[in-house]
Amino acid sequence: MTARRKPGSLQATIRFVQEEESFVVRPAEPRDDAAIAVLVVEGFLDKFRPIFRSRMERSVKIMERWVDLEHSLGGVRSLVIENPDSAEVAASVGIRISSSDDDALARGLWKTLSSSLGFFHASWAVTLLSYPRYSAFSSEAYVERLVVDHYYRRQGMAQALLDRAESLARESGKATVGLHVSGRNLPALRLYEAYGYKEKSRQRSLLTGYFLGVRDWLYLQKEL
């Protein structure tokens, strides 16, 4: 089962105009999973390359399966920004607003990784992909994989997606929104701080510091 539109304000599209172009923020549909996967892999190459190495060509299919699992088992809804002239998905974000079947999610990810990469490489991938670790709260929405295609950056798309994600969290009765960001991602840190997110904790990992170049993972939270 994949994510489907639900009635109400979530179903409505939101248009905004930036630099004389009109873009649409809308709920993601199953047909968008592949485009979201491409955006995520390209947007986080510094994380995916050390993990998948010579198997990078398989990373998009694995990520596409992961997005589908998040929608069906992880309580995540995705939003995308689409250029209506080309129907190209230019940006996306996921937001967890419902309960997650973490055990089934982990089994689904392991099955996908092991069938694509083999046991040993899959074990390695799971170890690195497990960072940053997060424990969900029923009163909190969690924002993840906010990414904008490099061609469309600096046009306000990240802000538009973040605005809509926070609105969705409020509509779902959440009290806070949380997210993680790497300590070296200064542009993202500046964006989140400007939106009122504050650091609540951080995880330090020598493993990801050595292999991914990311030692600190900051957990930020905002009250709604």
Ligand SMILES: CC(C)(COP(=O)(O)OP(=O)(O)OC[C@H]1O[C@@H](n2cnc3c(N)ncnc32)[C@H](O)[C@@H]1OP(=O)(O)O)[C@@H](O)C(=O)NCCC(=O)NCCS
The other form holds:
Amino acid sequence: MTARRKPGSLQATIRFVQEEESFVVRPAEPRDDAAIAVLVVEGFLDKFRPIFRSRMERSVKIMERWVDLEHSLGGVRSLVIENPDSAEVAASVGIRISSSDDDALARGLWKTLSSSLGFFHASWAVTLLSYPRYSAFSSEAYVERLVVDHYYRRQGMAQALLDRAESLARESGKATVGLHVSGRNLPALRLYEAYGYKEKSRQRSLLTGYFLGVRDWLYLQKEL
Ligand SMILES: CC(C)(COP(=O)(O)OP(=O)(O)OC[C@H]1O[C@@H](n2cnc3c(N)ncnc32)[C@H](O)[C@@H]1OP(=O)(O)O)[C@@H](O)C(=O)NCCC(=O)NCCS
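Following the display of the form predicted on its own, present the structure of the form predicted together with the ligand.
Following is the full complex, with the preceding chain placed first.
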């Protein structure tokens, strides 16, 4: 697989030259949390804007804390792909493979949201962020927040991350991988279909339909 180089500011006016260069998936480290947060907020702007509204500038810090909590309490590991030149994180995914302390996770997230946004806005954010709902079970690994920087899309990075996530799931003895995707996210639906994920159920929410423009949340699953 190959990764294009992202032009730096000095090269901004120079026609971009594609170069053949391999990219590698590696486990995320704590120093990657901030970069993962930026990728996630940018990749899901259509969802985060209506949630954070006038406090959008606080969303990256909140997401960074959220990723940190997921790693420490949520049984989630993250994988990243780096641009080999700049060490910039170009893509990332989280995979839940161990049991999680859901109460502590919810308390930590609430503390972060309420201290950043205030009680009322935090309650609003939690309500919308609680979709789609998922109850983890021990034989399944759960993939979340798969995102590739706009610049690096259609180069196979999402496939490479899914490959590695599925390997981790197999090594951990899981029988299936599950994930949610919004019914109107066609690029992601195409990716998952091409990769053998099948729809198992769907949740419908008028609330997220109205405020986020996402009425249907599809639960997809792949047998390993
Ligand atoms: C969805 C997303 C992760 C795909 O990342 P990507 O690295 O561009 O995907 P890949 O290059 O690995 O694509 C693999 C296959 O998925 C399908 N696919 C990916 N993007 C597509 C698009 N925009 N339109 C149609 N099919 C697409 C294609 O079948 C593609 O194979 P091909 O390029 O040989 O045709 C990326 O668009 C993204 O980050 N979107 C925003 C965040 C998001 O929606 N994440 C999914 C959450 S459930």
